[in-house]
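Take a look at this single chain, the form predicted on its own, given in structure tokens.
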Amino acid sequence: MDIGPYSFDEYVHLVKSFHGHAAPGMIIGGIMVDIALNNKPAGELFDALCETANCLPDAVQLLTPCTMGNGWLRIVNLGRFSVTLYEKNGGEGVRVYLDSSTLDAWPAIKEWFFKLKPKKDQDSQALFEQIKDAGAKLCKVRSVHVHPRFMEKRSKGSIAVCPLCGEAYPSKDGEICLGCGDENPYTEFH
């Protein structure tokens, strides 16, 4: 089984290097991205939309040119393990999702996915073997059209300098930066 241009084992090694460990969600995510890539027109410029912030966006960033940094990957956190690759301008695309109705055939995957056992009690060897054996059989594919509001390009707009901290920020955020407002995530030590 190949995932993108990689053998299964090469992809698992890549996942370990990128994600810090062989995350099952990233491996299944790679299978899903591969399915999506193989079900969209060749040569089409596309963006990606993930319906979860966990693992799947990392698989998209490894296997496609879509990243959070370049704005071609959007996360709409609906809590569903699904990825859509869609044509940048028209929104026609393919949505791939983990089909939970298949998981009875793959008990280790079901235990992991539904968190039926704590991680420490899961059989990781069986989990990875079942992921490799199941491959694309874990997924469903649907043709979709992405709604225009999810295709809008995000721009920072004009930039201002915060009068309190002196740092640059998007002026659309108001008279002061969000960090000097109520969005500061930390306390600074001087």
Second form
Number of protein chains: 2
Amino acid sequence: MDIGPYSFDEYVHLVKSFHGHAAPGMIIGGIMVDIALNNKPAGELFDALCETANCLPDAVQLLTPCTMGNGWLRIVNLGRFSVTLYEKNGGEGVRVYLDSSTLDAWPAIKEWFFKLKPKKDQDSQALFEQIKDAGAKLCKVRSVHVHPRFMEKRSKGSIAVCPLCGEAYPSKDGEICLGCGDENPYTEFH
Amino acid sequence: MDIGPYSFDEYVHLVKSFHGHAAPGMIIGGIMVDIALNNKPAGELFDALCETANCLPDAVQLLTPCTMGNGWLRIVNLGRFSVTLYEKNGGEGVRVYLDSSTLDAWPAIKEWFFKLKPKKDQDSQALFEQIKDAGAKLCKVRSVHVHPRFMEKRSKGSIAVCPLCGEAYPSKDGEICLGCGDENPYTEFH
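Any chance you could show the form predicted in complex with a further copy of the same chain after that form predicted on its own?
Up next: the whole complex, starting with the chain shown before.
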């Protein structure tokens, strides 16, 4: 089984290097992104939308041109294990998701996906063998049209200097930057 | 100038491959992450917090073990060009930011950072030369303590099957999944 331009083993190697370990969600995520790439609408320019923040965004970043920092990957955290690749101007896309109704045939995957046992009691070897065996059979593909709000270009607009912290920030955020307002992420600052 | 474990040219090569192009924000971002790595508190286990979604998250993902999909990188979009690496249990951290008060010495960087000219009229060659010349002089470092809400482990809790879409979702989200509720990201679905 190939995943994107990689052999299965090459992909696992890449996952360990980028994500830290060969998480089951990264292997299934890679299979899902591969399916999405093979089914996406014609046209080179596509964005990605992940419905979970777990694992799947890293599979997208490893296998497509879409990253968090270049703005082509969006995470809409709906808690569903699903990825959509869509034409960035028109919104036509393909959504791939893990079809949980198939999992009775793959008990170790079901145990992991539905958290039926604590992680330490799960059979990791069986899990990986079943993922490799099941492959694309775990997934379903749908045609979708994403909402126009996901087709808007991300722009900060004009830049001001915050009178409190002295740092640059988007002037549309108001008289002071969000970090000096209610959203300050720090309890101490030296 | 080295950036993380890479020479400057190696880093630029990596940026082009991952991020798509050698964006100025990726080069300055790499310099900032490098400074943070060299100043972070002792201890191996750290998380990262980016105060912008632009470029900087990709520099973190290329130069540290923290990624979006493994949960060690958080984006708190305050619109400030700043990255914090912090001890993931205690919250002690180091915050590195671009010090805009230095930019009078680097006019091409100032023009880009404050968007003083349309991108097509900016001098891209001068910009890259000034970034390489200025390096760490563009940045300031502060000790911080991050708010406890950024030290909480991300957990979905128990998993249910949505009665509408049939997909798995975190049962804490309610009777139906968020995607079948108000947050549906699709206008068409086949």
